[in-house]
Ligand code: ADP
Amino acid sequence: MQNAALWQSVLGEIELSVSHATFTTWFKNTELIDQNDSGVVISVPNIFAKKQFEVKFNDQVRGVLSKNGINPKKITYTINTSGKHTRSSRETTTATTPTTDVDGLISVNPRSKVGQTTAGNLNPRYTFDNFIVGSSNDLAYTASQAVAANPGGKYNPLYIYGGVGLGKTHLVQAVGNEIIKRDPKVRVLYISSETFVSEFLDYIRFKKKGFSEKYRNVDVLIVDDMQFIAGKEKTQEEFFHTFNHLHQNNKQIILSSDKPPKSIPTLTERLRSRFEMGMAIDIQMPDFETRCAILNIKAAQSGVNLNHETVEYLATNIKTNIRELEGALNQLLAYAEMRGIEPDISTAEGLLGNIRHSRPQHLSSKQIIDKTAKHFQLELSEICGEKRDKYIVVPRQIAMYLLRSELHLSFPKIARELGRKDHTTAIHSIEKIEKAIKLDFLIREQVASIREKLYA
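May I see the structure of the chain on its own, in the form predicted in complex with adenosine-5'-diphosphate?
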């Protein structure tokens, strides 16, 4: 087959197996430029794409080539310096993709709506497909994929650790989503350790039934943010039994935490040794190239194609974590959309400059709740009170969201701040606003405007 025809057929097949954003970001501007005894050469538009192909898509490309009867010794990716293709596809993406088509929310899972999660508490947004791989997380990614391919196998438990906003939740949920995709009968359960603790307390206090069964009748148990279990002896004890039960039955356990097992100070010794039985891998802050790649795909998911200058500006200036990186990008996109301007480097400079210069050192939860209430012309007693009228509920949810995004408070603490007893209310409220921000222009504007007041 001719190179071009062969590559079209490869791309056609790949397009069916990856999300729209992944395809347009990475595959669209590629070409098979050479094929000989020593291998094939594929041209890609830039260094970010080259890296993604080498670490992430190589197996997939090789698989599809092989289906087409080509089994090259080596696949080389070279950067296309002519720039010809990059430009043309940029135009098409910007022109045809509506901004509300948040890929991963809508395209990846057509059933998913705001506030909805799939089986096992998983958020369908978190997939391997939209997880960018770089040297900071490639081990964690590879181990996660191995677990998804063979749950209960040699990496059990899988323990992923790293700082805030670096992709732990994304990755552990991606494993769950992938397992269900491969076999919908597998029972996967995702919970935060905060939920585990609070359900355990209910079980003790109110003699609620079904606690042990819930956690033991699963094939894959994913517990996020294990550090919250530290120091809670009774809960650790219970978790130890749950762990043993599952492990002995070859059920997969996946854990995440902000620290390696040995550095969680008040983890009982026997739980620590259990956590160390399988595989513990860390995720680091991604390097510059990976940060650029993440920005590219996130922008594409919102139907926007940012130019390299802007991407590089954001990636250079935000080095804390990926959540912040995403936050800055979302602000930029929302701001540009509101004003009807291009999200370019000068807009980015203006916004980032504001964020960095005006962020006060000591923002308190009281200030956040006060300002949110004022913004919606509510009394404090209303926003923290019992009423569930919509005009109060949404502001309350926004206040919870801001307590989490600005102060990183725990869910139980957020619930308490707003006079709620049940921390799951906080979890649901925050998730709801997180999604609404992506889909609903009005909510996005409200949140942005309160944020501006917080840092004014």
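The block above covers the form predicted in complex with adenosine-5'-diphosphate; next, return the form predicted alone.
No partners, no molecules, just the chain.
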């Protein structure tokens, strides 16, 4: 039996024996990548999943493999560092095999104008065509178009900054997609600064080869959330050399951050000066007209024509960021579709009130901690205990984050609820999960799943 077919059979049996949330969180993004006389090798998405399989699921996996006629001497779990599921050579067909410009960076499919990229790199849905321009972002949009037309030219580096949910990621990826659309041979790499940090640490710890070449043998380097590199001296030094190499060879550098270079604490002066040597532009909160335009376009994409009163009501009452605006619109459209009614202003008024005051009054700290523990198949004594194993620490941090976001408890109170003596542990944990939600799909999915159970 081929690896893929065997693993699908294993997953099919496991799916019947665990909850949907457990299967989606832990088993869905796994793959059997090798089996031989010495054992089997299973790919998992990250270190957290690796620990869970080694501690929690190993016996279950071994048992189901045995039912399928495989009795490995050893089961090895390895982290899929490519960010995508590899397919076995037997499954790959030459008719649709994409050609790779730089190994692991970006794959351009001959059938696609924009390019099919690996997970974690450019999202082909982020283009200039669907980026909504207003007075809050028109300068950043114009500069981005200029860079796309002439990468490595006058705006190098292009540094775009602004608050959460204002379209920075969309815009910087739109530049990359436009460059590829104009010339598919251009080597583009989009990453988050967290990815750069993580891969640099692996390079130091495990002496992995090819780190510098990966980041320096590109024509366009796009780094998102640059603020997370602050305080990491060795990483900043490596990025400084990468920056210099690319800039001296007229390669385009595009950076995004939540704040301007001068406001990033513990950023080295030499990096700060380089970030400011090109064009640094901010994206501001969208104005009323831009919010209305976003709502109209997003509704039209869903096949709905919202009336002016409903659009203006949503645009007036949601001013923080585009994500929250789109979230409210999606809830309105979904509610109207389920009820078979028109998404009018009266429905929006009722729903917006529910969105703002949806937390049930009876929700308690114990419920949040208990639901979090059950989601990760932990005992309450484990999540509130002293153990600092990775598979326990992260659920504990998520529980702290939910206590803060859902109940607005103080940090000392949160620390006490989880059996911690020092409230700075709670501060650190919550900040860590807040960052992870932006960058790590798995963490974001876990938090959303637990929230759903809290309000079910």
